[in-house]
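First comes one chain, alone, set out as structure tokens in the form predicted on its own.
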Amino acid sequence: MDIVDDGQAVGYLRELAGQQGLDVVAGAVRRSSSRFCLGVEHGDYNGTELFGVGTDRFIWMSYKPNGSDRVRIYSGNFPDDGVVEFTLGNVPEPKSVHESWARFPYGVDYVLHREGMKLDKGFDAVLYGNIPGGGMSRSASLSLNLILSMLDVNGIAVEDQFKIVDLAQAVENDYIGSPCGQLDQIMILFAKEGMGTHYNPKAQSIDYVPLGEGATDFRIVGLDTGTVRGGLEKSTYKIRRAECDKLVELAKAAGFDITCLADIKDERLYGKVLAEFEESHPDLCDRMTYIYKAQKRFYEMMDAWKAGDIETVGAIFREDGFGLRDEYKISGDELETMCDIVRRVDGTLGERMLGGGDKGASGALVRADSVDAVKAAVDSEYPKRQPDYADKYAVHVCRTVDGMKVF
């Protein structure tokens, strides 16, 4: 199913409830986006300052109470999962699900009832979403939208919308038991139409950035390589936090006063931890390269997009994309294709490995005059580097939104 718009969005979600026979009626429409993280990919677990954007590729999901203690939903996007039901406070065990997307709205009555939130009214819903599935956040977005409209139902208020993104981690950490950070979550919920979001750790604290005038009229394009990962626990994305989680213990233990990667910006710091286990550990130093380097070009980033020089943030993001192919090494072969293609049209401003790693989408800045050369040279080259995935590939063109919308 193609879906373009919020109206075509709404029509296709009351057609599945009528086939469905769920009553979603003069319900709400929550729609929650996907992201397009510029930096720092793969920072948020190493206590890195975080910027990014909300895109147009979403989830929307109608919801309305049903009157009973009862969920029932029902995913466009995985229709031989049918409907799933259960009544509230009353789902598997943590984990214990694998191969079904009900495992989300499972762990989200998990968590809020861990929580201590009073849970008594079900609800029906159907939902759809059109997010390639790796790179721009589709699990994120997925566990946002069911927890906003669970408690919505409920009537239930957070205030901090830290929390919520606390919430929406600890369905994936766990229940789901996918070890992801809360890089998706933030740049997702605080994400406002045609400005990027920047989140200071330390400080926990969102400022909205306006790109600076003047800029090059340009595109998010996200590519998506038509791969299929699994959760964040059965790829390379859980064995590189162990790896910097490893190098911050010795370090420590070799009296380093620090308690993420994050925490070695000074370059004196950084030579000092590189001499002291680059031969032990060598590829536990390139990881920490790879996030020394990456903040100082974070900087480097946020000072060239405030003033509107998208030019270098390209570049920026281009160097961040070798980092994470070299020094980081949790790119894959299909995301490096796409990536290698679309470098070589004039125009495209930087690409790189979106999210997690190993399988889904690639991301590039393109000037807006380039999009279609850019299109053309994927359908022309991508299916002949990658024969199995010549029809499941796909180029989204995306501009920034709001993170959330309810209608």
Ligand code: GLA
Second form
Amino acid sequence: MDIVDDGQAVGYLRELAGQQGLDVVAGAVRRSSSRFCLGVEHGDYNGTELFGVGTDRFIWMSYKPNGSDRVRIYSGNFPDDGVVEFTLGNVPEPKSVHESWARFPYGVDYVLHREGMKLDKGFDAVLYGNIPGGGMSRSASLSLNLILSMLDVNGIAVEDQFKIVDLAQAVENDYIGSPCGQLDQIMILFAKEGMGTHYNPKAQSIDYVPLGEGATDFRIVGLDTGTVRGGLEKSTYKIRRAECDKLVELAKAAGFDITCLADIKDERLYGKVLAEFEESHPDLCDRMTYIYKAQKRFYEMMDAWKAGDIETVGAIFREDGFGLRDEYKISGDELETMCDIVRRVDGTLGERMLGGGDKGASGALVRADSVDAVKAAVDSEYPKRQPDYADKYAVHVCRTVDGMKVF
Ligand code: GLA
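For comparison with the form predicted on its own, produce the structure of the form predicted together with alpha-D-galactopyranose (GLA).
To see the whole picture, the full complex is given below, headed by that same chain.
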């Protein structure tokens, strides 16, 4: 199902509800976006500042209280799972559900109850999304949508938006078992149309940064490789997190005054840590080098964004991609195939893998007048180079949007 706008999405949800015998007539519809991270990719769990935008691939959920304490919810993306039903406060043990998408609503129920929130109003709901898996934060979008909707049905107001971020991360960390950070939740929850979202972890602050005037008209392009990435807990992501933590521990034990890799900002400090561990732990030093350089580039990228210099933003995005591939070593074959293809197109300003890594989607910043050329290049090259995914890949041309909207 190719959804092109909200009206069509809502119509489709109504149709699905009818088929499944769920009553959402005249209920609310909550739309949650995907996100595109401009930097620092893999910086969240290393303590760096973050910058990104909300993008117009969404999850739409229509819901209405059903007068009982039961939740009945159906996803048009996972028809084989049927209607997921449970009594509030009575869901399977954490990390015990692996196959079904039901682990998300279960996880939300589990986390909200654990936080002492009084949830006793059940609801009927149907949802559908068009966010590609792996790279554009489908799971965070779903968790946030479910949390806000469940709180809404139960009349619970949470003022502190960072609390919502914590809850959504807890659903994934504690119930599902994915070791994700907070990048995705922050970039979706706070996203504003036409703005970049700048998060500073030390101050726990959000700033909105408009793109400077006179910028070349560009598009954000998601390059879904058609591959399926398993959970982060089963991927290189988990290994990289552990490596970064290990280097921080080693450095602390050697007397360096740091708490995370982002603290290694200063060239002299970087040089000293490198000198200390380069021989014994070359791989860990490569991870540090990526974070160190990407963090430096981050501030240049922010300045370029503010100045409307999207060419420089793109060039830095590309540099980050090389770092993620060669130093952080978190990319994958199909992701790099996409990058190689679009890099050759005149008008591609920058490209790299996106998100957790290994599989999923790459992304590119492309001049608006070159989008068709990028699509044509992918259509002609990708199926040849990755025949297993010839029928599964997709190119998503995105604009920036608000992260959360209720109709
Ligand atoms: C995944 C995680 C995020 C973040 C990115 C990489 O999307 O969920 O927390 O670490 O990977 O930047």
